[in-house]
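Taking the form predicted on its own, here's one chain by itself in C-alpha cells.
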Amino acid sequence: MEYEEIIKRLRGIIESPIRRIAPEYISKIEKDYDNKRKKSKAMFEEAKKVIPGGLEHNLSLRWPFPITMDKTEGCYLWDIDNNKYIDYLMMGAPIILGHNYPVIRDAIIELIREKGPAHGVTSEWEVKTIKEIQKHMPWIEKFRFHQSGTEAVMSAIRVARTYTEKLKIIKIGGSYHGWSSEMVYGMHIPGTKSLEAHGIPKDYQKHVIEAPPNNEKKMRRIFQKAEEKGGGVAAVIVEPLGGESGTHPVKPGWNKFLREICDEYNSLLIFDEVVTGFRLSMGGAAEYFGVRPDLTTFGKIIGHGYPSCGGVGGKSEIMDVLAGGIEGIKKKAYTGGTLAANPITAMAAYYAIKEIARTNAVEVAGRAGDKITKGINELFEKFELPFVAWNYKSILHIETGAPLALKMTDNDFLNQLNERKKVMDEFGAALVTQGVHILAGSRGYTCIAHTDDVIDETLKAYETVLKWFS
C-alpha cells in the first residue's frame, strides 16, 4: 500500500466513529482469560507486589492482565497454563528465523558448556561478527558493540557531537529511539515533546529538537535556525521507515532529502535500524531506500533476540572517536559496558546473520507478511470496517483504533487517545483468545516459520474476532 493511501485510510479511521468490540464479547474475552489463564493471573498478582506496575516488558499485552509465557518454538509461544499461540510479536522484531532456532541455540549451549558465558575481555567473536555485518553493509567500516539499542543511540549521539563539534540533535516526532534522557522526547505521537519525560530535568533535552515528519520546509528552517543561533546540528536521527517502525510512514524521498540536507550543513545522518536491520533487507533500510547514513544503530535485531545486544557502526573517521582506553585520540566520545560484545551475544549475532542470508529469510518472511496483510485487508472490507493493514515486507501494521494516527489538534485529543488505545487493547486480547499473539493488537512481524497454513489459521482467528465489532 502506497504512502498516500495509508495516510488517507488512517485519517479515515480517526474521522469515523470509533468501532469497538461489542460489550457481550468483551465479557466473553474476560471470562476466557480468567478460565484459561489462571496461573498467569496469579503470577500477575504476585508480580505487582515486587515489580512496579507488575510488569517489566513494554511489549506485553496488558489487558485484562499480562500473560506469563513459558516456552517458545518456531512461530509459537506457550504460556504457563499451556495455552498455545501463533506469535507475531517475535520479541519486537529480531526473531526472523523463528524462536529457539537450533543452529544458534546449539552453538550457544556448546560455548557455555565448553568455554563459559563471558570473561570481560576480548573474544574472537567480536571481529568475526563485525565482518559478517560488513559483508551486507559495507558502509559500516567500523563497529562498536553495546548492550541495547538505547545504549547504541546514546553512543551515536555522543559520537556525532564529538565528531562535528556541533550541539543540536534533531529527531522526528512520533519516533522511538530508546529511553535515554534525551530521546524520551516527541515519542509515539508527533508534537508531544516532553509529555512522557517525567523525572528528566528540562536541561537534558534543551538541545534536542523535535521535527514534524515528512515536512521538508520545517526541517530546513530548523537547520537554518540551529546554525544561526543554536550551535548547529550535529545529527538527524531517524527510524528510516518512519516513527514506531513505520506506524508514521515516511513519504517517498524523505530519507533522500535528509541525506542531502545533512550533507549541505555538514551534519550526520543516523539510521536507527533496531527493527529494520537484517529484516527489511540484508542491507537494512539503507539498502532498501538506497540512502547511506553516516552512522547506524542496532539493538536486539543483530543478536536474534539473545540478550545484551546492540551496537553502532559507520565511517572509520567518525567511529574513531569511540576508541577505547585512557590514551588514544584527542577527541573521545566515552562509552563502556562490561557485557558489551560478550561471547554469547557476538556468537549469536554471527550465526544469526549467516543463517538469515542462507535461508533467504528476508524474502521468505516478507512473502508471509504480504499474504497476511492482504488477507486482513480483505476481512476488513468483508465486514465493512474502516480499518487498515499495511506492511513493509515482514513488518506488519494493523490499525483498528489507530491512536497514534491522532494529531494533537484533533478534537478531544486526550479522551480520543484513551478510547482508541482501548480498542487496540481489546482487539489484542480478543486475538489472544483465538490463539494469536501480536504487539498491542496493532503491530507484528513474520518469520520463516509463518507458513501458508499458519497464516490461514491466523486469518481464521481475525475473521472470528472481526465479527465481534459492533
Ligand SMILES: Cc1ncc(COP(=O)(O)O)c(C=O)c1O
The other form holds:
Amino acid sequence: MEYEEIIKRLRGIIESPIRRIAPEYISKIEKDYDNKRKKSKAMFEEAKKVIPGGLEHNLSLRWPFPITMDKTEGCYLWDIDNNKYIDYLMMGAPIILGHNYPVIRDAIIELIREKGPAHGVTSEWEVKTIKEIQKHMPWIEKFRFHQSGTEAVMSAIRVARTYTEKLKIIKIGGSYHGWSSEMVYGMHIPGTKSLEAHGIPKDYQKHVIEAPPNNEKKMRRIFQKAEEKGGGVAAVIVEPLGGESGTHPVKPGWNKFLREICDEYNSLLIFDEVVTGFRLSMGGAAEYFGVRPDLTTFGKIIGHGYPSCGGVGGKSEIMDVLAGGIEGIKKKAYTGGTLAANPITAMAAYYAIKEIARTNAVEVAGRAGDKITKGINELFEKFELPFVAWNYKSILHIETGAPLALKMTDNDFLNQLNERKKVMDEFGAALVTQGVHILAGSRGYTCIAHTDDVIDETLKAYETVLKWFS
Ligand SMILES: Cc1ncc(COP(=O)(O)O)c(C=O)c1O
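Write the structure block of the form predicted together with the named molecule for the protein whose form predicted on its own appears above.
So here's everything in the complex, that chain up top.
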C-alpha cells in the first residue's frame, strides 16, 4: 500500500467512531482465558508479588492477563497450559528463520558443551561474523558489538558527537531507539517530547531535538537553528521505515532528503536497523531505500534471538573513535560491556546471517507478509470495518484502534488514546483465543515457517474475531 493511502486510511480510522468487540464477546474472551489458561493466570498472580506490575516485557499482551510461554518451534509457541499459537510476534522481529532454528541451536549447544559459553576476551567468531555482515552491507567497514539495541544506539550517538565535535542529536517524533535517557523522548506519538521521561533529569535531554516526521521545512529550520547557536547537529537518528517500525510510515524520498541535509551540514546520518537489518533486505533498509547511512545500529536482529545482541557499524574513519586503548588516538568514545561479542552471540549472528541468505528468508517471509496482509484487508472490507493493514515485506501493520495514529491536537487526546488502546488489547486477546499471537494485535512479523496453510489458518482466526465487532 502506498504512503498516501496508508495515511488517508489511518486518518479515516481516527475520524470514524471507535469500533469495539461487542460486550458479549468480551465476556467470552475472558471466560476462554480463565478456563484454558489457568496456569498462566496463577503465574501472573505470583509474578505480581515479585515483579513490578507482574510483567517484564513491553511487548507482552497484557489483557485480561499475560500468558506465560513455555516452548517455541518454527512459527509456533506453546504456553504453560499447553495451548498452541501461531506466532507473529517473533520475539519483536529477530526470528525470520523460525523459532529454535536447528542450525543455530545445534551450533550453540556444541559450542557450550565443547568450549564453554564465554571468557570475556576475543573469540574468532567476532571477525567471522563481521565479514558475513560486510558481504551484504559493504558500507559497514568497521563494526563493534554491544549487548542490545539500546546500547548500540547509545554508542552510535557518542561516536557521532566525538567524531563531528557537534552537540545536537535529532530524533524523529514517534520513533523508538531503546530506553537510554536521551532516547526516551518523543516516543510513540510525535510531539510527546519528554512525556514518558520519568526519572530522567531534564538536562539529560536538552541536546536531543524531536523533529516531526516527513517535514522537510521543519527539519531544515532545526538544522539552521542548531548550527547558528546550538552547538551543531552531530547526527540525525532514524528508523528508516518510520517510527515504531513503520507504524508512522516515511513518505517517499524522506530518507534521501535526510542524507542530503546531513551532508550539507557535515552531520552524520544514523540508521537504526534493529528491526529492518536482514529482514527488509539482506542490505537492510539502506539497500531497500538506496540510501547509505554513516552509522548503522543493530540489535536482536543479528543474534536471531540469542542473547545479548547489538552492535554499531560504519565508515572506518568514523568508527575508529571507538578504538579501545590504542595509543595515539586522541578522540575516544568510551564504551564497554562484559558480555559484548560473547561467543554465543557472535556465533549465533554468524549462522543466522548465513542461513537467512541461504534460505532466501527475506523474500520467503516477505511473500508470507504480502499474503496475510492482502487476506486481512479483504476481511476488513467484507465486514465493513474501517481498519487497515499494510506491510513492508515481512513487517506487518494491522491497525484497528490505531492509537498511535492519533495526533496530540486531536479532540480529547488522552481519553481517545486509552479507548483506542483498549480496542487493540481486546483484539489481541480475541486472536489469542483463536490460537494467534501477535504484538498488541497490531504489529507482526512473518518468518519462513509461515507457509500458505499457516496463513490460511490465521485468516480463519481473523475472520472469526472480526465478526465479533459491534
Ligand atoms: C528500532 C529499535 N531500536 C532500538 C531498540 C532497542 O533494542 P533493545 O530492546 O535490544 O535494547 C528496539 C527494540 O525493539 C527497536 O525496535
